Partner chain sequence: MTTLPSQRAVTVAPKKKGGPSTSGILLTALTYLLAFLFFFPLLWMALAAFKTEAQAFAVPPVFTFTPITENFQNALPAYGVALRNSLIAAIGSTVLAFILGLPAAFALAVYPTKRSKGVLTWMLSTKFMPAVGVIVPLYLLFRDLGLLDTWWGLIIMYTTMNLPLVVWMMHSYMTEIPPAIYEAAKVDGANVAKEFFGIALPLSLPGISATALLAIIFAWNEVFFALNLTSTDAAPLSVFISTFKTSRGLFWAQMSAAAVLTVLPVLIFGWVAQRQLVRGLSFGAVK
Amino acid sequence: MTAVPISATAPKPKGGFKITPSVMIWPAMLYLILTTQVPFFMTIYYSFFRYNLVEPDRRPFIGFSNYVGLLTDSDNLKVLLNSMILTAGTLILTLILGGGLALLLNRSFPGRGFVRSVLMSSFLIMPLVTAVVFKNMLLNPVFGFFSWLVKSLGGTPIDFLSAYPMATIIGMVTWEWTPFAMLILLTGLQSLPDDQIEAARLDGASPLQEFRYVVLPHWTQALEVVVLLETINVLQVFGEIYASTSGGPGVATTNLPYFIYQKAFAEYNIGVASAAGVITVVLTNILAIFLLRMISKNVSPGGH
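Going by the form predicted on its own, give the structure for the sequence I pasted, one chain, nothing else.
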């Protein structure tokens, strides 16, 4: 008796259309295109017009005038500089603090799980809540906690939001994002094989050499994740500034998202706000690519 293959007797689907995995992805891709790319291209479109909602019927085409105005006005350049300072300052502090906490939590000690959970809590707090807590409960020069502490030690309280506005905003954002850096770097540390550390110690490596030549190269991918995601998110910081300084004093803490908010919802200048939005996207990509290449070059085993 001759066996007949099942494939030879099974009915074939009519019409020749087959559902493949790539076809199943298309609904999600279409949703992403409609919710991200279409608004972005509309933003680019409006950036070439003088479009103000006070006069919605008048929308003359002005080419790159919105971009030229943004990049030549001294106050607008200050906004760009503020965005870069906020991003760079937060990145540096979160990497240092997050790396130190990750190294600490990678060691065994009583209550490690509890400490890790407590340190993660600040990352879960809403930005507006963070700003209100810092502004009213911690940094208020009259009844804030730090004011009470300074008075108890015989000093004079400082109004940090007025005297050091950008440093205060960097402190708030750092407090929020340090747990994220800590968690990603701790995950990278826990995937480091113990035999590499033991081999380095047997070769007589000092703790600093062990960190430089074993831990840092292993951290490359984790550092890239932290830098990429934090660059994207810190450049979009809005709630902390809105609820604490409102971009002031003057434009001392106005970054690109808050500037876009002012132009779009206070001045109804959609054209300038759209141009600022496009600049934000371009700046985010440039900074992320530059930082990732710098990390890959300097943290790799052959880097100097």
Contents of the next structure:
Amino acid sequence: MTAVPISATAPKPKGGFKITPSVMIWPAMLYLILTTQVPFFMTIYYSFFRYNLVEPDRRPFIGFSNYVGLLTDSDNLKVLLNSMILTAGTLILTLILGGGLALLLNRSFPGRGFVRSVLMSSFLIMPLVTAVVFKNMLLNPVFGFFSWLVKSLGGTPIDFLSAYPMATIIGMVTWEWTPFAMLILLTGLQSLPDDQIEAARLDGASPLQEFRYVVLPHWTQALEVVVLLETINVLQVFGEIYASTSGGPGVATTNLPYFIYQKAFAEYNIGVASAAGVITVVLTNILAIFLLRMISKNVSPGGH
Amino acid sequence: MTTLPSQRAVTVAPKKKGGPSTSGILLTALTYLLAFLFFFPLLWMALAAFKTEAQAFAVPPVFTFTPITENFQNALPAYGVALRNSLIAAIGSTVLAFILGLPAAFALAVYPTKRSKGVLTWMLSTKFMPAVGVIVPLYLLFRDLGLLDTWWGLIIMYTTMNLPLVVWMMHSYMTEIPPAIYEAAKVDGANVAKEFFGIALPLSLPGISATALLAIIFAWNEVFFALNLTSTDAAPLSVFISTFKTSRGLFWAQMSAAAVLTVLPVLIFGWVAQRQLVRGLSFGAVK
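Mind pulling up the form predicted together with its partner chain next to the form predicted on its own we just looked at?
Entire complex below, previous chain first.
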């Protein structure tokens, strides 16, 4: 924790202390190195040990055993799969819903600003509030509002969280992330010059053709931003699961962050939790690099 | 560039003069309906906050009732402590992220070198580092340093979370300041510090306030570090709300009151900062 190799190369103040541009960058960089890179290397280090906080002094080096254990146990593979399903499911649903809402909001009608504020609200809600309210007040099989709704429509009340745990979590996370997709896609739509649409109309394009050949290509950048940032964020979903299903039933809704939380803070199994942490980071980075490469083809990062 | 999106409607379908078309009215009605459905969980929660406990979990649901404020009064003592902790963690981390991030954003925007883009990308890439990839060593370290369940513990982690956002957002705002202004100042003999404090900071004040709102929202809503690094003394609102996770219908009204108090500040902030929200959420890639 004490060794920060980079600091050795920090520029020396020349001729007394003088603020130079590069000196201004270093505090931020050092801070991020200290709080993200250094701990991550320690996570990698711990992942090679059998290390349980119950027995902090017995810490044998076991090489890749933690990884092998993680990647061969079928329950653990289920956790990996859950993470993927949750992310992919949420992504698809939020793109469809958010895209649809963006198209609906991209018209002028009375009260549009108000409707947009209302629609973006769920994104601003603390994930734990979402989970606690959905679990208790909406999805409760006896007293919940949705169960009452199902019953009054002639169905049998459902215990959503135990009958369809993953689908319910996806529903909750989708409710939270749809406004994100909507806002970004709406902004993308609004930067579409009017004359392009007019030109398409003059050429006799049908609404569908107009969408396919004018709107969609213009939307690419916004779509890619949604895919990249949402993937990274939804892979890290924790609060919703913690407060609604606690990963259950069984491991039905355990994703990687929740799994690591259980290993580290319920079982004190630092070695396994660390290995799972490394796997999560690697997975996230592979996805991010893959998605960034896709994006960098037509987006230059930065504020121009 | 920062035009409020609602002011720039793309007029789809040149309509006949004399009122909107039938399909237009239907689409508007559909939009309103969807907005209502999306908002319903929050509405239901807000209503429950003003019900008695019996009304809150009555079957069939109670739609008309005489509102009471008792739940808020009951929730307030515990809420007050958590609110203080949330405010300290959110504001403290935002201030720290600005102290570290503003100079960096300035240097990267006004004195770009060929490494600047790499530095910016690297900073963004720390966002790809899931919290679970660093939580184990940080937990052990914080335990050894006595930072568990302290304000500083949370402030340190939330600063990490918000620093890339601050650098990217402020970089994006500072590149929009016309270079001629700096050149004029240089002719007058301004040094780097003067350019930073005298030009860049005052001219990017709107950007600073927008970024600060976003950073506060993110820190306020954070769950993972809060649950793992605090327990009682420094526990923010997210930890307080999690105490309701196993409520079995006894405290729904009080839970709703606490939840309303927790989400209301962020909702208001978010609605106010709408203009800049998209820019911040997309790290400036979509404006």
